[in-house]
Amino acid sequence: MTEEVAIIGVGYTAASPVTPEVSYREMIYEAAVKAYQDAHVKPKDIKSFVCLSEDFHEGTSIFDEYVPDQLGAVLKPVHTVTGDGIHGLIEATMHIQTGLMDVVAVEAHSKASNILTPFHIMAFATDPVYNQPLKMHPYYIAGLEMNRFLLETGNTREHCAMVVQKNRQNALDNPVAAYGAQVAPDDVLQSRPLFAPLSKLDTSLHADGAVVMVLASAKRARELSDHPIWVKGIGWCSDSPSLENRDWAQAVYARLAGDAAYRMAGIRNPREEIDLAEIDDTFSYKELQHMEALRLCREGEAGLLLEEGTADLDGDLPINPSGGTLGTGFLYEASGLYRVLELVLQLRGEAGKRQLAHVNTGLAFSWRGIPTTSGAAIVVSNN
């Protein structure tokens, strides 16, 4: 990267299934106050703000007009990215690399409990000519892809159930997570079927929450922070939006986004050079699919890594120590920022009971969700 960029402050709320006691503005405000205090900045020091939002989820057009007050961004540039949280971090990184801005804040939130028809909105994103007339629940797409992925790679339903067990267990030690639980693989395999082979426990549940992160140029980062977390590599990719001509077994978008981030970070062997990873697991099979696409293992080996305990907290390559989306909750645009949040806490040594030993470099990857093939990757390090 031509200009070094660091994450110098994080603020967040705990994820929760419902939050009737607070508005999305109050959640964002809480996260922003904590992030600015952590970064030792005031709103007047921030040159630009990036907001992650989707008008259909918010129920409001031009939603970025509703975020300046609680961010301290009145009369400041507010740039909206209709993408996942890591897309926003990438945008902020590029803002700083222009040399025009030295401190940028990124905001993402979820008020999923306010959305009455989330699956209707999801289905509305499918092709209006070929897909919407089927009037199917959008999770049928996940069921089809899961079936194809398992068939072609040799990973199994049992491996998917192990993902659920691991991530829900990890979430028990994460005070931010909404869905920590002790779940046995048999519980997953016997849970209510949705779209074969996908079952209810294979899917993440919605949650409310907010995250704000402050990024800075190298000069400002060293002035303001004693523990900056350096952005080493970024990458993003959108594969085919059409269900009819995409690769149903491989996450091509993850492979291309990850490879771009690795090239920028100078990483040749992700399996050996990445100490921990927070990667999308909106559905249990997605963690396995993304592990293979991100070259954390070879094709067909993701399930074997789980069997060997490699992806456990005490394994050689912990995957989703936060509990991932299965344990924390699906937080729409904020999901990616919660993945990066875990990396920041781990690399600072502030992860509490789930703190890993000897971690220096982490990978976070987010998927935009059904029906997209859009993802973003970021590599960060504490040195």
Second form
Amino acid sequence: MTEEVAIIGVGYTAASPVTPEVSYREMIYEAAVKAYQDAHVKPKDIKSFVCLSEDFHEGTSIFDEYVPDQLGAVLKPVHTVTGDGIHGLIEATMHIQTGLMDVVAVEAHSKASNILTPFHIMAFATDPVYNQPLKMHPYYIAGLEMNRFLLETGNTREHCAMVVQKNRQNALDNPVAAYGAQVAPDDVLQSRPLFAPLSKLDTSLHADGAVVMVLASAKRARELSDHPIWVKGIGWCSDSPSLENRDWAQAVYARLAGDAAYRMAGIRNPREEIDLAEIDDTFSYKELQHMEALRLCREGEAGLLLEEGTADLDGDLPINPSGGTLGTGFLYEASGLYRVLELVLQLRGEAGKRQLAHVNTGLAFSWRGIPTTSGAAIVVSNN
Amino acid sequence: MGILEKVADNRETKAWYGDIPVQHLYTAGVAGERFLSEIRDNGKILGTLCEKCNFVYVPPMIYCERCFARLTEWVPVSHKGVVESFTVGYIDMDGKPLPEPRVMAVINLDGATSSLVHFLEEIEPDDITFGMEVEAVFRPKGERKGSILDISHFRPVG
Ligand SMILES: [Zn+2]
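Now show me the form predicted together with its partner chain, since the one above was the form predicted alone.
Time for the whole complex; same chain goes first.
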């Protein structure tokens, strides 16, 4: 990286299936207050604000106009990125690298429990001429991809079930996660099929929550923080949006986003140099697919890593120690920030019961969800 | 700063109901117009070829998303193809069980590089295999509307 940038503060609410006691604004306010305290800054110290949202998820047109007040960003440079939280972190990093801003805040949230027609909205994101007329629940896209991915790589439904078992188990030790549970692989295999081979327990469940992060230039980071987490590499990528022209087995977008981030971070062998990874597992098979695309193992070997326990908390390369999206909950644009949150806590040594030993470098990767082929990667380190 | 008190009584939590009345037109475009008209009028499936990339787009596009060339060469593709992937759907858009499971498939038509996503019918889900040959079933001519649903579904060949 040309100009060094660090994450110097994190604030968040615990993910929860419902949050009737607060509005989305109050949820963001809570996360912002915590983040600013953690970063030892006041809103006046923050030079720009990056938010992540989609109008249809908020039920408001031009939703980006609704974000300044709860962040202390009124009459400040603010803009919204329609992408995942990691896209926002990347944006903030580049703001700082311009030299125009030295402290930048990023915000993403989910008030999923207020969305009454989530799958109509998801289907509404598919092509209106060629796909929407089929009028099907959009999870068919995950079912088709899972089936082809398993065929081409030799990974199995059992391996997918092991992902669910691991992540929901990890979530039990994470007070931020909404869906910790002891789930046996057989429970997953026998759960209700939605779009076979995809079953109910292969899919993440929605949650509400908000995350705010404060990033700073190297100079400000050293002044303000005792434990800055340095951004070492960033990468993002979108494949063809069309269902007709995409790769149905491999996550090419993840491969390219990851490679860009590794290149910037000077990482040649991710399997050896990454100490822990928080990667998208919106559906069980996505974790395996993203592991392979991100070179955390060879193609076709993701399931093997699960079998060997390599991806467990006490394994060689823990994957989704937070519980991932399966364990934390599906938080729309905030999903990626919850992945990065875990890296920050682990690399600071603040992850409580699930704290990993000897971790210095972490990878987070987010996928923007059905029907997209967009992903964003970030490599961070505590030194 | 910080929230001092939150609503802690379920009976006091309030939410307002709202809906978004969204209506829209979607222009099929130069390529879509010809593609859908050809299906409606002649029961034929057309694509566009990028010679440089050796890629046949179905549905057709007037540009190549790989090399960015403008595409002018239209080629007919077969109404037969192979199943690249499939899934058996059990739920409707609201998450409620479908009356009957519905199979969807990724179908690579002979002569096309792209693959269509459509319904696969006239076969038991257990009998579907990767690579099996299927064909488009068109709606009767008078019932076609210039929609992707003018192909009502795909079915096994033979
Ligand atoms: Zn081309």
